[in-house]
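Given next, in structure tokens, is a single chain: the form predicted alone.
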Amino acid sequence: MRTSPYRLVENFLDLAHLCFIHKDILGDPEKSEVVAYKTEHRKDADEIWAVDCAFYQPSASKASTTGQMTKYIYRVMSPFSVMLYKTVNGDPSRNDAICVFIQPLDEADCLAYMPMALVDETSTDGDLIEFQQSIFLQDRVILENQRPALLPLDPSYELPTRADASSIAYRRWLKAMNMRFGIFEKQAA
């Protein structure tokens, strides 16, 4: 992907698109609001959580036959991999799992790798890796697009909303580690 690897990161914690970029899928726009939700910077493991989130989902994944309020877990590994513990539609007792790994080029291009392990007793493997790549693609574009393509840590240049919690806790992250790869400065006038 020709895009920051943070920016990657940063759209899959994003809850605000699922009901704008993958319409009747992963969200519905006459459900678009995002429950407020918490974060936390685990220490011990210097990770960044995100718990208690739950978002509306029109088909939370190729198996579901309904909609659902599905419940998410976000964990930040690292600054370039990131993993989602989502509920299963008709099984709240497990998760699937979905990880994006990135390789950054360069600053602005990217490999992004999307291991997944799914509880999917219905769907061919080729079923689940189309219904993936389709998220991605739509992804794909908006990133692609996103200017600009580094990501701003300065809190003023890119404006937060309540939705964004896992965004600034993931921004806060990577300025506390000094992170200056693929990050965007505003130039002195």
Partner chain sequence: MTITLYDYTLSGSCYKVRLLLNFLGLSYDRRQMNFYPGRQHKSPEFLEINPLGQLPALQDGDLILRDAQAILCHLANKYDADGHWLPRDERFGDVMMWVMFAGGELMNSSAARLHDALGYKLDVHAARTNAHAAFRVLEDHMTAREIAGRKWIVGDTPTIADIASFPYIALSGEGGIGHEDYPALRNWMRDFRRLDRFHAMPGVPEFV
The other form holds:
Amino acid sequence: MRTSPYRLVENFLDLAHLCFIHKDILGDPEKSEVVAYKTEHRKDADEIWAVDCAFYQPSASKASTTGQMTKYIYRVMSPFSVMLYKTVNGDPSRNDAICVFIQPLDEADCLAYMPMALVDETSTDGDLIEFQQSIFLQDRVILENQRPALLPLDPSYELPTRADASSIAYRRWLKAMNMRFGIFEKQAA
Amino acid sequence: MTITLYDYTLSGSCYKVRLLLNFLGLSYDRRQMNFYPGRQHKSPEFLEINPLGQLPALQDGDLILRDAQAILCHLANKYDADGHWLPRDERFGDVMMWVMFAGGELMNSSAARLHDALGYKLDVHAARTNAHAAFRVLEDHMTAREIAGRKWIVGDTPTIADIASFPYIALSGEGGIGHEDYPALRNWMRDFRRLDRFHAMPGVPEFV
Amino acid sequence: MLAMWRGEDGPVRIWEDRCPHRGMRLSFGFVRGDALRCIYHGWSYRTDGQCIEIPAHPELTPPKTICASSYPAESRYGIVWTNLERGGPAPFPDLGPDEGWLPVRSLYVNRPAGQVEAAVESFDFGAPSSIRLKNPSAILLGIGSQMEMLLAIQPVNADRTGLHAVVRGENASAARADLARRMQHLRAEIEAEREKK
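What would the structure be for the form predicted together with the partner chain, given that what you showed me was the form predicted alone?
Starting with the chain above, the whole complex follows.
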């Protein structure tokens, strides 16, 4: 993907885009509200977490047949790796887990690997892979057309809203660790 | 009679066939192939269906067909009695010419996309250059059509020439080929996306 | 890069091609009524650039600070003109009343603007032509005794140039197809030339 690894992580963390970019699958434009969720910097592991996330989804996974409020927990393990835990249809004791591990090839060029562990009695591996690839290619159009490709850390350059709490926490964390690679440095006027 | 499509969601060539099946309102069985990373299209079982090891393939009763363009022609020939999508009058040759162009020169855009999205090893610079050259040919044609007050590649209504050309023009950004230089193609794509029964695919944004 | 759009109210708007929220190109967006909506999160922008809706927070009135960045836009002679310096007005030539212009075509040439401009001046558009007016962004040609063709020159970058042509006069309507084809020859001729420093 021709973008910075951070754009990919933020896209993965983002709930508000689901109903536009993954319309009819992971979101419904008529039910676009992102209810408040919590973000945490877990200092022991030095990870960013977003918990209590919930979003209405018409077809949350390959196995789902009806719309539901899906619950998500997001976890950013490192600047280039992120994963989510997601409600399993019909089994509240278990979670689906989907990871994105990103290998930067250059500041604005990266390879993404997506291991998944899913609870699904009916779909074939091929079905699951194709479902996830479809989601991924819907995002790719967006990711390759954000300007700049590098990530700005100045909140006045890209204006966040409450739904972006996880992105705000992630950018703060990158800033605190003084990350420079793949970061957009505004030219002095 | 059952129609079976050997399909991969992310393939622009399969998308051509799905578009026409949808426009014609035909129901069909989808045989979903693990194209990437499974390379199921190169498996011995699938090579029985298509010895070229390419998607899509279509089974219609006893007939097994490969090549998106041939499949479009077959479906239009058999199921579109009034020749809306494949006219049998003087427009026939013109439609076929652009259908061949879609299966030929425009596939450079597909090659660039395979390189960028799926990591295929090929000369992406040549693919992009050739894709731009092909886009220009259609851009010039559609410009002349606009001046003549026409919206579609041939005739007054959309045909399989439009269907065959749409996917790899619409998806070209995924191979690093932008639409900025092609205003007539942008107008044409907008009209195409507004057709009744049109459906998007990943990489072609949903909203027009 | 620029995003150009037109709401139901008519006039063309030219904005920076970047949503203030997460930098998505607004040219990928979609128009609903008199608003442009970003495709990424559906944020909706009024014709003056002000964000008026954030779907993630349906109850929220977006703050005034969320505003798309705009450039001047003037539609004149069938061509849209802007000024990237933003301070001044769009620099279109004064050709009298804005009447009778018909579109020929837009086309892009993989050569610098200077080379395109020089080629336009000496090109054969099918009848004896003369330069009637010239400024850094446009050339007005008289073609034969009946027609005038205006070519706006858009430097896209150091080696790509857009040409936007319109025509007026008697027989202009009938001449459009031929002029559009000649512009293809013009493009081929320019690109066949070695780049001039």
